[in-house]
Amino acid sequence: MAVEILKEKYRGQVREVVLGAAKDKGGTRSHTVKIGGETTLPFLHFEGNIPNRPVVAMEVWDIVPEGWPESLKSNFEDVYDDPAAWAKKCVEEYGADLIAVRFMSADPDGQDASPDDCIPTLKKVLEAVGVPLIIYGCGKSEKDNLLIGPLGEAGAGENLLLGVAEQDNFKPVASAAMANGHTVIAQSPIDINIAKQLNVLISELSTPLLDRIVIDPTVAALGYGIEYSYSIMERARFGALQGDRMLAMPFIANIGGEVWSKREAFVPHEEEATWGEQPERSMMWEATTAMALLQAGADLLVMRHPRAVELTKQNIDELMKDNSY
């Protein structure tokens, strides 16, 4: 006698967010990437539609990073130099689906690069890759807001994914991609309820930016709490899914920030040993709180060490295949 599985039906979807703009919709990118969609929870294939893998940007800073371990920065000291050199490397020899640019040189308490200074930087990463990009300030509020305006106004049509708006900063990055046609990052600290309350904001000032939101829920490295990240991204999917229309958007985990900046991804063998050698220990590190996250619904991730993005690729590839009976 068959065996009937039981089977859960939810009665809301997860939206499909499209970033990057072609030349048909006004941009100059080679193609477009969306994320999203989903009507189960992930890679559950045998319960709903998963129509769009999970993808990978690569980040590239303005100027060259300091406190990167050796074992990260050998990858890019060729090109540190050079953001669109970097950017390119990052799509052509380590397979990144987009580039998320930082401007660091923009901190005041570093170079205090203005928005003029930061434009052609812009500008040729976008002459120089052909994927859609994540545009990121220094970090720091007060001068992010004079940032990202003509920074949006710059990319202007290409559908670019601004970040970041938060609960008490969202204005100036939504009334950018609003003008411009652009996508927002909605970045809340670890909370389910300031997740949706961003959004309600957010769509309060342009009902049209609620099809163009990507959720931050702002992610931890494996070891320094990603348990309360993974379960705050489960109950926001499970809203999605139950119907809560300013839950159902996708999201983003910005992984190498938070893993690269713990001791445990820098820190020498020789201070710890039972920790394992440096460059495999980081670099298994980030992998691993990639391919975490991913269960608990990441849609798109921003990552450093190639290595790392291969082998979360390599995840991907295996976790969307077709599980169905």
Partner chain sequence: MIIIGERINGMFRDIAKAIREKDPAPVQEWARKQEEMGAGYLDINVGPAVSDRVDAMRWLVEVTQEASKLPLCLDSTDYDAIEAGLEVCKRPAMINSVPAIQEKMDRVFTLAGKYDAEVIGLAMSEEGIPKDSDSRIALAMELVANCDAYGVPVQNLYIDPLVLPCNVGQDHGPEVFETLRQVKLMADPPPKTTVGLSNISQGTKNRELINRTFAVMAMACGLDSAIADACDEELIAAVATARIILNMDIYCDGYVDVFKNQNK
The other form holds:
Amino acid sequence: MAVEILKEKYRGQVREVVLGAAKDKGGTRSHTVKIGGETTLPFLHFEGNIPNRPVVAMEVWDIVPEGWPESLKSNFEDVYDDPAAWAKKCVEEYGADLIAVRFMSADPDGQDASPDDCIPTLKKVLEAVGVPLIIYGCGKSEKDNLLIGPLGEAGAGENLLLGVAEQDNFKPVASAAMANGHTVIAQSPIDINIAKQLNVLISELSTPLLDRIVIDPTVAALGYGIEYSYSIMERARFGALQGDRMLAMPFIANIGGEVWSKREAFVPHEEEATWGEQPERSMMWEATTAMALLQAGADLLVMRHPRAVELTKQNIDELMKDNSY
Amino acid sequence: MIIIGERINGMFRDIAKAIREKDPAPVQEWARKQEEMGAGYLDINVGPAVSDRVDAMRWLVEVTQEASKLPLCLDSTDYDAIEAGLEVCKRPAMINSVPAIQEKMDRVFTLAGKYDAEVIGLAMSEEGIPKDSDSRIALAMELVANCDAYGVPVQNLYIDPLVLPCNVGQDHGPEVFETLRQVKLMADPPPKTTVGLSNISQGTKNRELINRTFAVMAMACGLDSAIADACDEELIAAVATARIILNMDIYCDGYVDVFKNQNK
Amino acid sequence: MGLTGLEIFKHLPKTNCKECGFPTCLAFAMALAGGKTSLDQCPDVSEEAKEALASAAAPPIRKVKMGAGEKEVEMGDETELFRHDKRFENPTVIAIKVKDNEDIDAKLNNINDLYFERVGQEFEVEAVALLNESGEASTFKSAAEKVAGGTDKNVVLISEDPAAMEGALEVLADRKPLVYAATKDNYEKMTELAQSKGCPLGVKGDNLNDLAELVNKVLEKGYRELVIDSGSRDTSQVLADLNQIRRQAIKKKFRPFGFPTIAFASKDDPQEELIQGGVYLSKYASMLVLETDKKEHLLPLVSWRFNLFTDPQKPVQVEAGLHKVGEPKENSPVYCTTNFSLTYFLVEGEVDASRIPAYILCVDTGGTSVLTAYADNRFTAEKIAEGIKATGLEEKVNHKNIVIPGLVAVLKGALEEESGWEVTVGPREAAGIVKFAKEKLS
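Now that the form predicted on its own has been shown, please provide the structure of the form predicted together with the partner chain.
So here's everything in the complex, that chain up top.
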């Protein structure tokens, strides 16, 4: 008996965003990475196009990270103090599609590095790897606002993905992106209305930037409110497919920082007898978080543990196989 | 609610003149302007000004398409003129309109199948416009059954329950709303709905207030589209707001601008 | 949504006899769709049409039970495609595979031990899936005996050999196991077995078309307690099939797919298997069969299941009490917020980002956010003061200063009076905590 396959015909499409720039566009990346462009919900190849596979970025810090559990740290022990070597290892050994550089040295309560101190690191990482880069500051917006302009200028033409523009603080990042040909991470606090409004605000500053925005809906880790992120992403993506152009940007899911600060990442088996061994459990916590968010529409995942990255990439390989009838 | 911009119509003097003189400028200006304001379709009506409606329709379609990418709504009771327009349409269009009269439905749904066109179906028969909703619904159901029988997807059919001016046909108002509600029970996916919005205020004062009040009330009953003045800013703002309240669009502070700029 | 006018019309005789009181069959169909008349008003309606119309009015996905007594679980009964529309009804049942020719007791011990405690919740896996790997009926039966004695969890019996199934059912029928699977070769016997023992029956096709045909054959035999499987085992195809089955059932009321689903993770590597299973759990599998029995694999999965199946209309609560961020000392700051999970996690994340270890006093507000709880008298000076006492905060820190959310600055005076603590008004939004901490606390 022939089942009549049900296919939704959506009016809208997720905007396709290019990350990185090769020689032809004024950059030095060996290749660019495209994300977005979907005309259906995640991995439903049978009814729409999914022209670009979701990609995985790995985090590189410009200082030796504090507070990472040994099971995570040990993967980078030999490159910890050298961001360029660290980035190279992530790309060559662990298969990272992009590198997310975090300029933690700029933390005013830490080393308080100046923009000039940070620029050489950016240049070294750009030289060390050919993949596109994501740039994050130290997470304290007053300082990051001072950082992002000079870093954007130092990486002019590379089409960096710059983080983060927020509703009440979007101009520094958006201006840096406009001035030097970069792309913007628009971050909203698990709030679909703000996610949309932020894109409106950025588009009022510059309409062409609309095709150079990646939405960071602020994803929560598994067990810490992930269901809110999941549903917001599903709603926004559904809205985009139904024609809402102001939500039709690809999603970045910043998983690593969320997962690796939680108890599940640290607590030894002795302390939580029902949780299993910490090294594998923490890694699986990150991989499972990634799996869930891929089903909600994540296009770009930022992660930390090499094995979690590998599992996620395998999962993406499987899910990108054609399933049309 | 999708707005079908009403302005390219030979009833308007500037358009009538443009058709007679084959001057594309006024037509294209209105096409661009309505698109700019957020119209989803452009209604194309040659009006009473010309003798050769077939030729006029073909010309209007061609010059409009040069200025706008919006789909067109070919508005005529002369199906030869509509077919001539469909032949030159670059993207699937809408046929405006067909009543629940068998030989007309035969012709129009055949055309719709051939040109992958949408159809506006009027809830009226040879006997005219019924007053009560039950009769309107029965006629709408005939349109749905014929649409389905001709293999045209039912969601490509727009039922127009037919609106009368509120100063002469006040008692029709509630019947129209009830019809709009019932249309959604006719099939799955259901047919869509449309109205000629400015009919409700014909001959009244406060026309724009009546139009937009009717529009948001009808939206709450399931109105999907209306042939209306796309340049009425207050109407657009009211529609954008109703879409938010009906959970059809995701809210953000700038939602009115987002709605207006949806074609950009 | 009930039946539409068009669907009803297609089942009517189209005679326009007017005996129903309506001028045409079309008008009658619409009246029926609108609930204004009943089908028995039509003198010529066929039995077939009556049945089709009645079954279309049934729930889109049948509720099917497995197990007996306290262990009984329900599957199916779903009405939604997205959890943001309305909550998903029955959490995916997780079954761990046991082969009839392996060390069953050891495996059962591991499975029995799969019990998890996290944030005040208790989780477990619900079932053991006994696989007739040996192909021998006698081995399967003796394995069933071991299962009967070795665990009180639910059981899925996996064999396509009716003789083996019959043997295992002699041992386990009282537990109402899932009989898996009826295929096109064995469905008559398998259906009789399941039906005679009152057990749910797994129906396995080779693809969606094949499955629909097979389900109809089983339905013709009069059995409806079914759990269905398209037979696909590739991740992407299973995802597509589970989507189709769910959509066809809910949007089209396609009867052969109106049943709970079972999915099998198939990867050899247990970590990959878990992630693959997670995909199926996310997208609609009513039951998931896995091989891994390690806690470190399953804790993330059962936690995800818990998150996914929460009611999005009901706020999720965090355990009230005193929570630590980092390793707070006796001079560390104390924040206070509500136990609405989203509020709490936002505050916790920002406190963490401030890199000043701290205590958070999490007040039981029934899972409501700060302003809602305040308006509802659940976040009051009294309740916060009570919390300070009940958690022994005064012994844990050497100061008496607590930070309250800026949105309830108005509580400052009353709380100082009530508790004897000094109250600092914090920022209005969690996002302001890092700045606040830097300026006021460091």
